[in-house]
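Presented as structure tokens, the chain that follows is alone, the form predicted on its own.
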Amino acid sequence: MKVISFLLFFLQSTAFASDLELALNWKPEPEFGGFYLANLKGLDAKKGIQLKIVPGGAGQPVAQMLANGKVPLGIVSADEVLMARDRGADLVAIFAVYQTSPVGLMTHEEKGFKSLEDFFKSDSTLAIQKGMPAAVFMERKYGYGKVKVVPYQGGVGGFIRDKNFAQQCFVTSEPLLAKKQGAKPKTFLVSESGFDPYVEVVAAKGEFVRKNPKLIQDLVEIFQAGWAAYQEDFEETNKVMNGLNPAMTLEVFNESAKVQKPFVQPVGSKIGTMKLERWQKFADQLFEMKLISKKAKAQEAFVSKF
């Protein structure tokens, strides 16, 4: 029975270094950028990878996908993989896109908020999904006072037809739209609040991380190479998402991609690493909202070496 269960596993490992599935949580938009250019320009292949990227939307469940080996990887954020770990699932993160948290709340500018504490003590109605680690932050550090709050929908339909109207977004996206609607947006960052998790985090499952270091180093490798290029050179590779997403104009897509450059990597930063202060801090704070219902060692839920 173990030798079956290695051969099954050799060959399951064989079959993913050379094609690879990588789970979107969204649709193709800037904040993939940097994996569909390694995906166009052949970084994949030159290390013996195919990639194939596999568009997401609204409530795929990628944290699950992980877990039950539906895809080797796929786009999560960290809170994602310390609450699957605290459920028992052995999520691993070898990724982060954004060393920045882009999660933030859009309002209007003419109500003249000053920031995310004056806001709250307004009468604004809020769209924003309650359960997560951002709003539970939010709702703990400033209180809901007279805010309605009311589901998160999608989209900026609502922003636009209503100056009493905010809602959750990344900076990085739904305000560039309300724009070009002819709104006027002002974002307010979660992060600079004090919480600022890694976001469009890469996790696998611990045992295929464990057993395959040069595949993960490969990879690692892959998405820093195409994350720096798209940094420099965006255009060529927009038009091909927009091709995917035509949803969002390349217009958009340009300038999104140039609004995200410091979140992606500020100054001293490498792309795409991660670090144990970062990762603890964030596990605590989760713990402290009662999102897990234990402490987490951060260090078991990314890799670090890279």
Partner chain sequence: MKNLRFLPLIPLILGLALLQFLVNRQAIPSYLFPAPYQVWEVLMTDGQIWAALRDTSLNACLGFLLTLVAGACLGTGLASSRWIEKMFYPYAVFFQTVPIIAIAPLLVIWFGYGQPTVIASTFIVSVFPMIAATLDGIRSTDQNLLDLFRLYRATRLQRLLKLQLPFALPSILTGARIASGLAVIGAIVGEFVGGGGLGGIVDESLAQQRVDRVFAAVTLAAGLGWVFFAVLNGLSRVLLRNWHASQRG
Contents of the next structure:
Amino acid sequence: MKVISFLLFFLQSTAFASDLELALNWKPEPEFGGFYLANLKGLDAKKGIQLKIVPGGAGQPVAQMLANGKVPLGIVSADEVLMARDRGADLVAIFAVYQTSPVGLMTHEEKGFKSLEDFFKSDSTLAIQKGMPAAVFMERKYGYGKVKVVPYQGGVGGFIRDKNFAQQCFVTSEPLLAKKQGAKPKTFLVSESGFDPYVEVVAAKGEFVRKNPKLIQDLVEIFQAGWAAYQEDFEETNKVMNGLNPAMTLEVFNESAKVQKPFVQPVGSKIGTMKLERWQKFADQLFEMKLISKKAKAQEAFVSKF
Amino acid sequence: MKNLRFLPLIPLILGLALLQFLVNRQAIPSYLFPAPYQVWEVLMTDGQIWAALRDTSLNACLGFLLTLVAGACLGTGLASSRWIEKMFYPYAVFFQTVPIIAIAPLLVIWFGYGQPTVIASTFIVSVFPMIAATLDGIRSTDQNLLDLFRLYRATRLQRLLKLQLPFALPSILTGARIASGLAVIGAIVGEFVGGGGLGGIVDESLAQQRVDRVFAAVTLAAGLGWVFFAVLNGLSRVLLRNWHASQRG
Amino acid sequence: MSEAVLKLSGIQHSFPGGAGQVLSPLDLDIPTGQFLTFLGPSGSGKSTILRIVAGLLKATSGQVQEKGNLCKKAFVFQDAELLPWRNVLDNAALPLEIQGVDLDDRRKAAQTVLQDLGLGDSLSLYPSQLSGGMKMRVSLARALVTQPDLLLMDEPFAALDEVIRFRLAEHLREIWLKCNRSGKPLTVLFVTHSMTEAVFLSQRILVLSSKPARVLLDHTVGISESRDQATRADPAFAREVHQIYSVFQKAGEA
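Given the form predicted on its own above, I would also like to look at the protein as it appears in the form predicted in complex with the partner chain.
Time for the whole complex; same chain goes first.
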């Protein structure tokens, strides 16, 4: 029996030897829709690439896994790329899902906050991942004052239970869930206060990118095609993703895909491209916030010649 | 003979030197494993981390005190009759087997953010060894001595206070030593969900890929556990100094 | 001899769970102030008798009658069974402490008894600092501190070196005689498997068979009451020991 199972394992691993793993930093949700569609419709296979999408979860250290060579491709945020580079790990971003950051704070409408500034004058409880650059930025800009900062657990349970509760969110996701459970969420985008990084990028090791220019070119084209198609028609892909992540209803999947459309759609360029000014501004902000120890040359942190 | 107590320092120093050497030679990337010197620098310059140590120490102490008192009381209660033991012991084991990581988010719902959750987590993780040690200690009381107390018609309370609890003391102290290490772990887990302290620092530093800071916090947490252990060891020695000829002088 | 302090009628005992009968029916009158030894092979149920008399074990059948039901008892075990967290003085004072005697009074009483037993200089030592013989003296002091009417001793010297056994036996006799002369008689029930110890200590010896125990011989020791270390070299002493030995032989126990 042992021999047979070993042989099976061996065959399997050789059969998938050409698989290219893409590690997600969260469960399958519309924020990854274009990647799943490309895989489903065989857009990758057409270019002779077999993508294998690996879902993640809370606390998945994708940046470290990339740096350590455990996966070739992974979804991280631009600040993770810059911080990893600052610590000596050569990560490079090749594709950005969101042109505008959907990161925001979700509050209860009943509290009547008019702006983030307004919110930070309150005595609310704010669940946020401490140390996250957006959190550091807001703390520096507004000061926490009487706001009680508590650890962010994921989900919207705390928000539903407590009217005085606010939390970090992707405006494309948590507010929809909260609404479903009867709350009236009001969200504020962090980007509006001047902090707007590329929050969801595909990254790889610099060495891998430089050695395989053709492969990277192909990948970017696959992702662009996948996302363009997903923007047009997400329902079929959502059904498949819903099967992988039944915690969210199909209805919320579809709503979320609708809400995120403008965040994905760039003005005057192709889907997924990134601009140097934004990268550089963001890198300078990180340096100012002391999250990276030296000034970064942003042009080295991403490739976007496509 | 006296110098033998410094022997454990040798592997520590050698290990740190080797690690520093490997990181310097870039055999281990520093974003995966920080150089000892980096960690040292964080410890020397980061005031937040020391404030966090103070918070964690306080909460771990409070939780541990609760464990000592409640554990000894529960253990004594269980020892009071076979019936009670049979009825409730399986539920005491619950504390031992509960996957704290899994229920930690619930603690926040039950107790709220901050200190209460941290203390509750500390208590849940550390109380079982204390209950079991108290129970075992009382159960192992010498039968002849129990007979002696019966002969002089001692009350239950006299028997408990003058015989069974003192007799169980070595066992209770062993339980307390085990519980002390667990208390620090419980506090850190509680801080992951409840916020604050070294657990909060680890959470925050992971988000910033500050492996050096994570290690600095972990080092302090381990140090705290060690101090707990050492204090209890000292306490055992003082309390039991008359018990054994070997611990005299 | 004076009236019986203890009257055992038809005492017998079996442990539950197949260990079988350990004691055949036993009838016994024990006069006040008597030094009575139960002598028998190991596991013959001698200890069972003591525990039944002490009230620590309930006999399967039969009854124990005490004079006036107010008999003050003390028990000495084979091991000293001291509390390791208490010093010599407070170990000896323990029974009085349980009975609610004031700290000063009980310490004074314990000190007196300990001094009689030659431990006057060791009051503040802890059990871990004592030799086996000293521990047994503290244990004896703890038994005597309540001024009992009945002293039950379960092979108390069995674990000690022979020199110390001899010395302690002599000491025990002195204490017993002193009590009886002072008009506060002390009845001693002593269990041993040593024939010489039995003869040296006792007025009366009950020779028991192996399990289930029955009385092979109810013997009154014929040597003088004033005994000391020279007594053991007395031919009369040797004759007594031999007489008991032959009872064992006849019964097929030896």
